[in-house]
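As a starting point, one isolated chain is supplied in structure tokens, in the form predicted alone.
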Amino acid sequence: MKKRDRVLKTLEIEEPDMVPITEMDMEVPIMEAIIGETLSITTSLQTPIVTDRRLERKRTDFKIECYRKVDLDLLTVDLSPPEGWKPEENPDGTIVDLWGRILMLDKEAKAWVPYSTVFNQLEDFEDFEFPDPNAPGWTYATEYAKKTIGEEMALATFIRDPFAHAWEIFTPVKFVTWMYQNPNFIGKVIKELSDFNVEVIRQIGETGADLIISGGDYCEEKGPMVPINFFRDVIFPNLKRQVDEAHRGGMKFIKHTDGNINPLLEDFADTVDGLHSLDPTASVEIGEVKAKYGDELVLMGNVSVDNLAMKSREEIVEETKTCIRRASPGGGHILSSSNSWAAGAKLENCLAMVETVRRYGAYPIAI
């Protein structure tokens, strides 16, 4: 069975000729170490960086060579910046993006990350332009990787949740605050993004992709980040528009959030069509979601990424087995790590996990 239908299948919630396998994305050191050479081109997946469409085929076609390479059934795409765009450098080495964040520099994994903001106080956003959604230029690295990749592989369209973009713009502390003195002001932002999601979603259903991963956390260790009747109120419904547009388009829709989903289990049910992390570090185990919601949800995970950097490759195997076997019978199962393959994992791990799947992961499950 081709790469693509494999996926296509499990989408479904259906068995293919074994399960599929890949990852949210490969922080550009672990690239480098697969292909052997250097990529002088820092990422993000926060928001888009890279403002030169040579620079961006260049890393796109680097990260295609990494999951032909490894071996990966579906490959995920960054939004690209609109036409024109360059971020504001500041003094200090950080820069502004699109949104109002400022970022920093990590050396060691060349990603931009989230550091502060612009927004000082409610009335500093009540005067920021937010970014057409309409301006060219934003889905041109899915619209390049569907050219490279045709049918090869299934392809991915990562978007940014609203909830975790508002609180990554405004930062978690301000966040909170202005929750509470102010929800209107916060759920009128929250539906501001969810607007510009819609609308780049519309468009990334032209181009041909398969899905939409939507990516930001909702909860942290313990479980849901805000009170559980916010998200109710405020963040599904919202969720739910996303989702929506994407089904208009001939894509699913998946989730992605680190920590203790399960409080919000049945609200996702309901809402996505399935779930990526399903953290193994926060009480979320992979075959319990499996048995409750296997059925509504397709599951992407849930190797532990701590355990990529830090055990052996006999227990990664081993993990990887009990994940096929607790989450795979039936369809439904896109083996992946429990976030991505970040720079401080090992390599060999990574690639064992792979190689796990491709040994005992044929259907039917007989592991």
Second form
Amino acid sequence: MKKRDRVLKTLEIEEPDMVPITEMDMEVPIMEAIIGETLSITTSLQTPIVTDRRLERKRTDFKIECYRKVDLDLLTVDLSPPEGWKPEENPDGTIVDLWGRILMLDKEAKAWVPYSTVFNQLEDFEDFEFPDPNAPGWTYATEYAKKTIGEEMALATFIRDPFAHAWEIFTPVKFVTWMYQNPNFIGKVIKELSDFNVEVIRQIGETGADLIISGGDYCEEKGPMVPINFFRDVIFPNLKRQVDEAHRGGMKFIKHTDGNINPLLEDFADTVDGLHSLDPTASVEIGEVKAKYGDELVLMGNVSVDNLAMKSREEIVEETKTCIRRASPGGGHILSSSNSWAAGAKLENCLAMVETVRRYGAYPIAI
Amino acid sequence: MGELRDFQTLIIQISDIEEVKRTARKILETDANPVDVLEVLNEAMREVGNRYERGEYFLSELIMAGVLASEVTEILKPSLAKTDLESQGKIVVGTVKGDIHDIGKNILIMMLSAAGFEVVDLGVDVSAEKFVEAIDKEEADVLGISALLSSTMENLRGVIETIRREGLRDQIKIIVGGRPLTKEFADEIGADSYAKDALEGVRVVKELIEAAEV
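Please supply the corresponding structure for the form predicted together with its partner chain (the preceding block corresponds to the form predicted alone).
Then the entire complex follows, led off by the chain already shown.
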């Protein structure tokens, strides 16, 4: 079976020939280790910042080569910045992204990470000009990747969830302060960010991509980051609009979040097609989620990202087998780590995941 | 006392920030002892922390309680300066080199401040040399170092080794924390203690300081 077909069948919660495998993302150092070459580009999982189209193509080619070499089934790409945009550079080496986040470079991961914000007062937001979703270029990497891989692998575009986006744009303390002081304001921001996503998802649908993966956490180790009624009143209705747009474009929609998602599982099952990462360090047991929601939700996960950094190859093989045993029967399971292949992960452990799924992941599952 | 209890309830219920500030000022105007107000604030924060641990409160409520506590602490500061209240201790905190995550660290700072500790925040991406410099300069009781990423937790070992090499290890208690860390890792790298989150961090800092005073 072709890799793309394997993923598409899985997204329909049916059993393909074998359990598909992918990673939501790989940090540059781990891709460099896989390819054996240096990629002189810094990226960000949270926001599009590679403005030079030549570098954007190079980065996409590098990732495609990497996913091919490791033998993954589903390629993930980020949004690209709109044409002509350049990040504002601060004297201290930080940069400002399209949404007013101040990013600092994590040199080890070669990744720009949200660190601060240009919004000091709530009023600052009123004067801030949001990026235009109709500006050309957001789907540049997606279009380029689709042209390059054709039907070889399935293709997912990674977008940023409006709640997580707002949480980062304002930074957690300001987000929370303003949420309690002026819940309508935060609701309005999340709606505006959702409007943006809906339009961009429409454009992604025209590229031939198969899947949207929406990044950004809803939960932390103990549970949801904000009260559940805020999720139900504000976050999930806006999430549903994005999912509906993905469906109109012939795509499925998987929501990523780390943390303890158990209190929100019912809401997720009513809203999205699938969940990543099913965080095993936060009381999420993938077998239990499978038993309860396996007919409604595609599960993408959940070999512990911490274990990839700290455990032995043999332990990762066992963990991957356990994951397959619990989540794969019946289809609807894409094997991946519980976040992404981070710079600190041991490459031999990452590759052990792939070898294990190829060896033990053939349907019907018999381990 | 009823006024103080009402004030405590305002904090626990995560009331409007302006109402909390107004009430704090009003209590001080009635010649209430600011030390009593601080103690009530501390109790309120403990209750919020307990509710969070029991899953009754969410992270946003824990953060907002911290914001309220910071505001009240600012209001109390001038009055507290006139009392003979001693600081509970001085803590220097920072996120290790290569790591710029700080939610947990910032919650810890708010909660320690509300509990009467003096806190010096070194920020994120802090080098071993900067931690050493701060130990020298601040004469703190405890150093708190956090790391969120499995790729940066090893840098904690380097910080503690540098502190030891500089001959400062006996001058300070060290607590480490952050998502990928474990007690075993903390023991292995030679930290005095470990906390899995900010709430445990406050408890552990108190224990370290109390143990040092014995």
